[in-house]
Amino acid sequence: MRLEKCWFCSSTIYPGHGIQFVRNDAKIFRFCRSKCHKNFKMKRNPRKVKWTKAYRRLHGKDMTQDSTFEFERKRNRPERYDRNIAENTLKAIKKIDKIRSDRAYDHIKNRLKTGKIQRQKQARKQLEQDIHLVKAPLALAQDSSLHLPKITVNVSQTWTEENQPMEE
């Protein structure tokens, strides 16, 4: 079973899945949708399209150096069945699908970095400049001027026949 890759959006196309356009210098497009297949009929960059692969690896927004993406490359040489290679491979698919999801979370983690700090900033300047509307809990505990006086009021209460429980 082959998993192709879709020519616009680089997503995997399984068997039986998308469209194949052949051009006339028998070029072989596949697209995992019509979707792409209509942005590649209009002629778009996938470097410009926001939600294509190219796109987010140009912008920094996914990984593009990583030692794990040699194992996903496509090999046309067909290799003799060996079992012990077969049980090895399969041992190590799942050490690598861990290394690369480790990865991909430390990049993501380092790429937000730097909107945190800049939120952070964002919240010091800001505290700078109304810091005058700030008071800390000391100072009003100290200043009496800061509180309002208490007062006590005494409520007598005369009965009317206005405000007497009512009698069924």
Contents of the next structure:
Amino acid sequence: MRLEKCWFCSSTIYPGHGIQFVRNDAKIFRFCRSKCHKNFKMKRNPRKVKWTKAYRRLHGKDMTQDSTFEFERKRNRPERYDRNIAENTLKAIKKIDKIRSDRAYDHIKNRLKTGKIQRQKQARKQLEQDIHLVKAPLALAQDSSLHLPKITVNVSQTWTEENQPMEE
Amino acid sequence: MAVSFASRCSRVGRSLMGGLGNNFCNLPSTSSEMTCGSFLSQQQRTFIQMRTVLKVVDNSGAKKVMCIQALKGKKGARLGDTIIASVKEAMPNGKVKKGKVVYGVVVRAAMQRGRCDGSEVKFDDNAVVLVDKQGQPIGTRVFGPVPHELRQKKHVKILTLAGHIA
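Give me the form predicted in complex with the partner chain now, not the form predicted on its own.
To see the whole picture, the full complex is given below, headed by that same chain.
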């Protein structure tokens, strides 16, 4: 199944959708829907029409350089038919597919990592700034058990104490 | 005028088959084809019916033919159908002479035609390749893009002669 890109709006064209126009010099223009086809017939420039991908890229609304685009890139070199190559390819598809999905998974995981760190940092900051809403500052100063580092130490100690008998 | 000039230019370019010659000749031809194509697309395109004039895109000697009968379909012929036509313009020393009645396969049609997967395809102009009654092409070359649906219509010979398959 080959997924093409619309000439006008750069959206994906799934099989059975849209119309394609073949110019006399054999250049093929594919359109995802009649909206794009009509705009082409009206000789509109996709770079000047605001809802197209070309406009958004050109005017800095979208990312243009990113490692996620590497996943979308595909090889489009026609290969001469050879029985052995076809056989080996069929065998390799499973492994290639697994590698590809693993890479995508790792990529997403790495991307989400920075977000997690930022969220933790923000939470810590909020706790430091807004703890007075929960507890009056004077009481907080008097009660040593309510300080953040001590609480964590206490909890971790109780945990280890609880965990050790469990393991045994 | 401009169209005929463009077609001649592209024909020369294809015959040279050189990258440089091709580029040189395509430059003026594409611009004129663009204007021609946009002009065509302004109006509603319909079936190829009686009195439709089609361009001949092979080296049989005919340049323009007029459809006098579509062999299939009540309304007229579409992309890939066979028609009977009379030669309206021909080269002075070609195989086919002016005024002859010939068979032809429609290899390009400006009216859109559904493909097997449900999408549609349409071309810039109406063009035909002349064949004999058995379906063998009269010329030995085919110019411009042709659709791959010709294979289902048993015109594999035209497909092999064509340079571009869309």
